[in-house]
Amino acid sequence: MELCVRLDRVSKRHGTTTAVNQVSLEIQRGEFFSLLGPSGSGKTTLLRLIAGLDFPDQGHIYIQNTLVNAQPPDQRPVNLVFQHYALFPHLSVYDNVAFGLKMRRQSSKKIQSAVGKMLELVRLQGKERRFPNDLSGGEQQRVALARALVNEPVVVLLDEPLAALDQQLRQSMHGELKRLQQELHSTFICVTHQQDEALMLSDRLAVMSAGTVLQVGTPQELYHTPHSTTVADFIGLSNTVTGVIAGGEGEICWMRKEGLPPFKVPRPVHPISSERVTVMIRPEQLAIGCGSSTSVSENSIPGIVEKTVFNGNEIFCHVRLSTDVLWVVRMPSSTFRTQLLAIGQPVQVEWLIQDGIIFPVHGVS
Amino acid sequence: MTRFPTMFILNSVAVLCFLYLPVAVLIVLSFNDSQMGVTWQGFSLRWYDKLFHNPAFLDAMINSLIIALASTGMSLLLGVGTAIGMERLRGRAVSFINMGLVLPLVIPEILLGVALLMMFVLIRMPLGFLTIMLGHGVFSLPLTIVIIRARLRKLDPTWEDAARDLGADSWRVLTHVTLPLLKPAIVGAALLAFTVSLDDFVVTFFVAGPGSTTLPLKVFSMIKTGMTPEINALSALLVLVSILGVGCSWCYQQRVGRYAEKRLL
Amino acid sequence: MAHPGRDHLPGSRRIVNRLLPIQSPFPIRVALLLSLLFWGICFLLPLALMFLVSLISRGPYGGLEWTWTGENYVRLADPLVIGIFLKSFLYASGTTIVCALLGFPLAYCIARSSRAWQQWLLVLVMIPFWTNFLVRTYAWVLIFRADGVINGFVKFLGWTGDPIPLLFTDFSVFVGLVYGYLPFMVLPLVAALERISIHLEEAARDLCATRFRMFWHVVIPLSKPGWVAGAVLVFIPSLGAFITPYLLGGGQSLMIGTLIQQEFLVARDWPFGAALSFGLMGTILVLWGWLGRKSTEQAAG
């Protein structure tokens, strides 16, 4: 694979602030690659400094193995769609679209075809003669694509692309991107909130906080075998508990807390300095049982259903476990679970032990 | 529905003729066939024919015309360039500026020409077209500065990041974005500036010259020497220049209204 | 940002650069300098001139003898300044409270109405607000004079004495400056009240206020920076106005501004006329100041 976008411990300060906190990051040619994070975590101003838009105070940023530190925007190979698109008020889609390469002096049959084919790429013809704010939101979402692409840049940059849609919409803008990206094989960089838009649009993508980067992966890592609890809880619904781990044979150990039964978990990859641990499972990976056929592969904890939360296709099941302990349990709804899980029931949570994903805990607690 | 209280339209409808007693006045005995004073004698235009069959009056219309052009093209020439740039500035420099800028704005007109006259005199320049242009540039620039900076604030300074990113340099920016993005407010500054200076007495009455006799000063100068019905002729003539004035910018603004006030989001 | 070759750009270029060393296109920053060059000539100069103009003598004929005295100054002390710069004081507070109290119902009106009158009523203030002001004043001399529209009315209606007096009076003064100032104080109001929501009136309805309370503890505090706009555009010019007291006022009704004019154009005595202007501005800057600069921005905006 071809390296396309390389940032070399990047730093940027706001102020006081510190927006980008050495950041180092290889996205490869052909990638469809997020930034995944809470607001103010830094990822836009990550995307402005590859943009060009923002200069780094501290590393080395480079495209296509050309650093391109002190390199202005518009020397930049590459194209941003801004959050609230920045479509020109006063142009029409067709002069919007056509901008990019007008500023490149390209000749004007050149512009008209090039244009031409982008509208139709993101159906948007005969549309040319409108100016946008005569247009839809999903309309104005795909012009400003239109702008970025047509430029042919190595890296397209989307900042919170569809931020600004409604949840329909939204959905089918998905598949449209990802449409987009395979067509024309370019690099994608996409700054996001979205957690769910994150992993099913993403080949890779990395978890940001406060400024730096927490991990990088395909979806399927990051969700599966998260590196901490950050990770953890900004991917997915999550539960956890804190607790001692205490012998145990081969690749299981035993863990203890106070006002649990002992209960199977992984043994750590690395080796942990500290015996305090916290165990991570996921929701949908618990099961309510009835805890008479417990396998060896199996744990399984009694508790107290304490809250039902029905959103249709699901059932979030809140069962307390021990003063501090609540754990959610997802599963698929049905009429009969419903009505099993009355709230005051006793019942059996159950998992395999290979589920639990286990977590130092440093410092004193 | 009984949103205002009556009180309220009662007054407002009072103050609105309060407003439009003088100018009513002005354009009907402009029309009265009497020598003097307001009692009705018919219908007559010879007041207009008189006034256009004087050459001091055409004169001075020219000589308006030269000053507020001029007046206005500086400017225009100079603001627009200055509202752009003290965006960029930043910190102590912004708020000294603001204070230099509203200066002009804020202190009486009697004073500015006054200061401009002694000025003028004591480095020995004579009075006339230059004096004036430059005297209502005092206010006229300021003026221009401060509705472009206005509308600059409300413009999403994402636009121009859009258009840096899509490799327009520094100078395309402005150009292709800024400029036609500020045209509804450098328009409305024009037509402003271009007013006030047609409009301007008290500067001009301090800086003028012989020979650069402006269509204000000629009004003055016919208040003072004895009243004929010429003068309301002229002034119902400068009443109808200001309600073209607003028709023309309401009518811009209603034209360019699509784009100028909604904001993409 | 780095500007590669910046040493090696002409002369002119390279100064303009090093004073305002701005990322923006060069015209920007010519005009800039410009700008601040044409301020600084024909604003700063003038009134740094007249300073010390104010602090010389005056020389037999209305010249200028550049011997140094603050005599202009003590002059300002005497009774008859002072008497003219009370009551300018006086006519200036009058009318912004006048204007203010004439001004906020029509401004409400404009600015809870719907979108199409609203349009009619604006453009319906801005005509006059556009109109020559000495043409506006000197309407009031055809309607005040003894054989003015008002004398006339009154004669026909049987009035058989001599006519009222009405013009060169106090009376058509304070008129005069109530009506030159009005749309300086009614546009900013108008902008003030636009910006209240709507809502917030009817949540002070619904609390149980009456209309009155509304208004005095909602809707009028809300539209603080509108009045502090309006004061400063209504006080500040009639204080130093000078077209309404000498067409309106003749020799009967002096103010400031026509003190100075008559200083400059009639006496010829320069220094004591300076010394006047920089009375009349201490007094606005003091007065600015206290309204606070960030309103004043806000009613030049």
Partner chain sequence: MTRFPTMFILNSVAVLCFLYLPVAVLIVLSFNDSQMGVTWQGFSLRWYDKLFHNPAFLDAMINSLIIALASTGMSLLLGVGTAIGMERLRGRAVSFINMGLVLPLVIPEILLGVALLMMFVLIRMPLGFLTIMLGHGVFSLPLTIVIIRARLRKLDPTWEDAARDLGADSWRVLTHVTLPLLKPAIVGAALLAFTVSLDDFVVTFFVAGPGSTTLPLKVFSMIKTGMTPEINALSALLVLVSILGVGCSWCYQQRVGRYAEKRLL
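Positions refer to the first chain, counted from 1. Between two forms, the rigid core is the largest collection of C-alphas that superpose within 1.5 Å. In this text the structure is predicted, and so the values were computed from the model without any measurement. First, how it differs from the form predicted on its own.
- Taking 2 Å as the criterion, residue 92 counts as shifted between the two forms: its C-alpha moves by at least this amount when the rigid core is aligned.
- Core-superposed comparison between the two forms: the C-alpha position of residue 128 differs by no less than 2 Å.
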Second form
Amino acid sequence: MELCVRLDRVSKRHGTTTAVNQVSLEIQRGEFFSLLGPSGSGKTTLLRLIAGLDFPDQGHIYIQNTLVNAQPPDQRPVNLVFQHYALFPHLSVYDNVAFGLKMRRQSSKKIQSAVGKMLELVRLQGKERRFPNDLSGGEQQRVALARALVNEPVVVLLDEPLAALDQQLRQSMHGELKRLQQELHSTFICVTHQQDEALMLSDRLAVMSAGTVLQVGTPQELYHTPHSTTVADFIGLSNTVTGVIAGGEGEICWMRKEGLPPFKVPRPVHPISSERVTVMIRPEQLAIGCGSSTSVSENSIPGIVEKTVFNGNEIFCHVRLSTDVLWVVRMPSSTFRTQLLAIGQPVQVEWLIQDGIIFPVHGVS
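Switch from the form predicted in complex with the partner chain to the form predicted on its own and give that structure.
A single chain, with no partners or molecules, comes next.
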């Protein structure tokens, strides 16, 4: 694939605070790429650096192999969609979308054609003469997207684009965003702190923390093979327990944790200097069972149901395994059609050995 945006050891400081620290990234043309992380992780600063609203203290930013470090925003082939859309309230939908083309002194005929095609693409035909305050939140968001896309930028930058919408509208707009990106074959770079949003929209994503990139990969790679407990915790729900590896045979090791019976874990792929490790298992990889072992690759630990949460088609069962270990089991609600598990009910939590992911306690996290 053709490289669209490249960041080479980019750093940015605000006073004594390092907002972005030696970040290197490569983003392909036509890719939906997300920057995911908590507040203060540096993702918005990175977006502003690409947009030209901030300039790096160190490193280089390339767009289509052109160094853009010193270029102002209006000279970069990018457009930014802000979290609160920044629409002109005194301009109609048509004039909001046409604004950039008018600033470039395009002909009226070209403007009319381009705006008409873009409004059709975002499904706002017939609303050209309306004003932003007459539109719903989702419609305002689509006007902001149309305004950004009508200039045919190489890169569309999205700063928390769905944050101002309610949950139901956000979910419906996920499909709209992805549809637009795929139909236009544009490169989208999206900043978000919403895990579900990043997983659903992205071809690839970067998880950021404290100004650095912890891991880059597809949603599937980051969810199933996180490189650290921080990435595992930020991408979906995870259950963890820390203990000591105490011997093993072949590809299987025993793990011991005070208050729990010994259980089996996969032998770490890379040697670990410390015997103390953390094992991580996703909630949907656990099962509530009777404790009968039908496979050499099964684990079973007794616990007590502490809480159950019904979430439509899913049930989240919180099981206390020991005084300091509480795990969540995610199951289809059809598993218990008549009633939920009772609070205080003894159960067995079971899982397959290969579903456990091992992290060194003193490793990068």
